[in-house]
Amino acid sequence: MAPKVITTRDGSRSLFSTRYQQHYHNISGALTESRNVFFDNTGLSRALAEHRNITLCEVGFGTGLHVVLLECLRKRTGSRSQVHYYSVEKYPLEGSTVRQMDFDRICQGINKVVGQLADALYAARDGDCVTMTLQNDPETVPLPESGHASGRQQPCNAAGLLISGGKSQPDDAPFTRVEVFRGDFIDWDLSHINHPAHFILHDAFSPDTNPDLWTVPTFKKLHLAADPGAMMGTYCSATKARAAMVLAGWHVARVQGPPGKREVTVASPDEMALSGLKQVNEASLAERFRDELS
């Protein structure tokens, strides 16, 4: 059964998953939650505004909302960042469903682009990577062409989708290159990413319904792919999930959440990156959950 489209309280749209019996986003506001948890709390918004080049990894591509929000913030700030965006999705949505998100309300012209990406991902086989490169304002992006986006060789089967400005670009031109792996997180090879991830967006369904993505091995894999000063954000505040992060080598802090969430979680390999935040008692969490989670 196809997911049900809903309108959240900030006017942005989301879905209810019949597979997981959960909403894709906070019903108090999908867009508000995503900006708070994954962009503002992690420093990703600031990095874009400061024109830093960025590598990020996302667990759970979902509707593509975070690509949309990233392009919205790029446009709003005039960001000249070069962004390499890696994501994974086991159960891709049909393009027709994604188009119902009406993302043009967030960033004019992007709904068509993300819908085309969703079409390609839905048609891909397990183990395929689908790539999309945005080099111009989404309003001027032409139709997709067959082929592969530029970048390092992919270790998975390539289902190429190139969306670009059509003209040659200077080496320092801003772009967003999105690569989505269709398949299980455990099969996602992060050894080929262009740079250790500066930001990790952990947006899987909750530990109650999708426990495999909240384990010590999951967070160890992300830790290995992370830059020493990386920031990871997630909406989840569950004690056991935070303990799994700690046991995987992350330092963990609690921060204020969006409407409808009292607090959410940020983490980093570098404890100093969490300076000024309210860190959890890592020693206590490790001792309490070590036997259960090891």
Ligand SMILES: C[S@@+](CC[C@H](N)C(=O)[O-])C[C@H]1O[C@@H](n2cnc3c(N)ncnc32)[C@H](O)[C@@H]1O
Second form
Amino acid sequence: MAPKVITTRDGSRSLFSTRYQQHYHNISGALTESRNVFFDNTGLSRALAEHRNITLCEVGFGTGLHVVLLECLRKRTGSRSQVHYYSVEKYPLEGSTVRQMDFDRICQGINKVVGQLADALYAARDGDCVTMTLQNDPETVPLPESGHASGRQQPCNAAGLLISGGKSQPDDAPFTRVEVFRGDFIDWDLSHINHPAHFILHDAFSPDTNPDLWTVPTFKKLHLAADPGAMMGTYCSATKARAAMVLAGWHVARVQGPPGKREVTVASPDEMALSGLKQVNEASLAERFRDELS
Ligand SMILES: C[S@@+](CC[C@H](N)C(=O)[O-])C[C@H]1O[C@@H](n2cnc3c(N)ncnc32)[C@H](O)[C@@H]1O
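Could you present the same protein in the form predicted in complex with the named molecule, rather than the form predicted alone shown above?
What follows is the whole complex; the chain from before opens it.
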């Protein structure tokens, strides 16, 4: 059964997954939560405002809300960042469902673009990547293409890459290149990304319904793909999930959450990146959960 569209308390939309029996976002405010947890807490909003070039990895593409929010912040700040946005999705949504998210309320013209990306991802085969580059006004972006990433030797970016407008651009022109791998996280090859990830948006369903994405091997794989100064954000504050991060080599801190959520989590391979934040007691977490999680 197709996921049900709902309106959350800040007016932005979300979905209820019948497969996972859970909402895709916080019902107190999908957009508010995403901005807080994945953009502000991690420093991604500031990196965009400072025009830094960014590589980010997202776990769970879902509706594409974070591409929308990124483009919204880019427009608002006049960001000239060049962004490489890598994501993964095991159960792509139909474009018709994504279009009901009405993303134009957040960023004018983007609903059509993200809908086209969703159509291509839905039509792709497992192991394919769909790529799309947003370079100018989202409305000028042509249809995305998909390509088969046959095994680990053939990187995803062998797929067709489309540049909006089709005009040649100066080397420093801002862009967001989105590449979504259709398949299970476990099969996602992160060895070919253009640069170790500066930001990781860990946005799986909760550990009790989506346990495969909260394991030590999952966080080790993300650690391997991360820049030494990377920041990872998640809405989850579960002790066991934090322990899995610690056992995978992440330093972990607690941060105040958005409305409806007392506390959320940020993590980094570099302890200094968390200075000023309340770090969890990593030694005690590791000791408590080592046997259970190893
Ligand atoms: C909470 S939703 C993501 C929300 C998304 N970031 C958004 O803003 O719409 C979690 C997503 O992870 C996907 N997912 C769950 N397990 C997965 C796996 N093992 N590999 C890849 N994707 C997975 C689900 O299908 C779902 O779309």
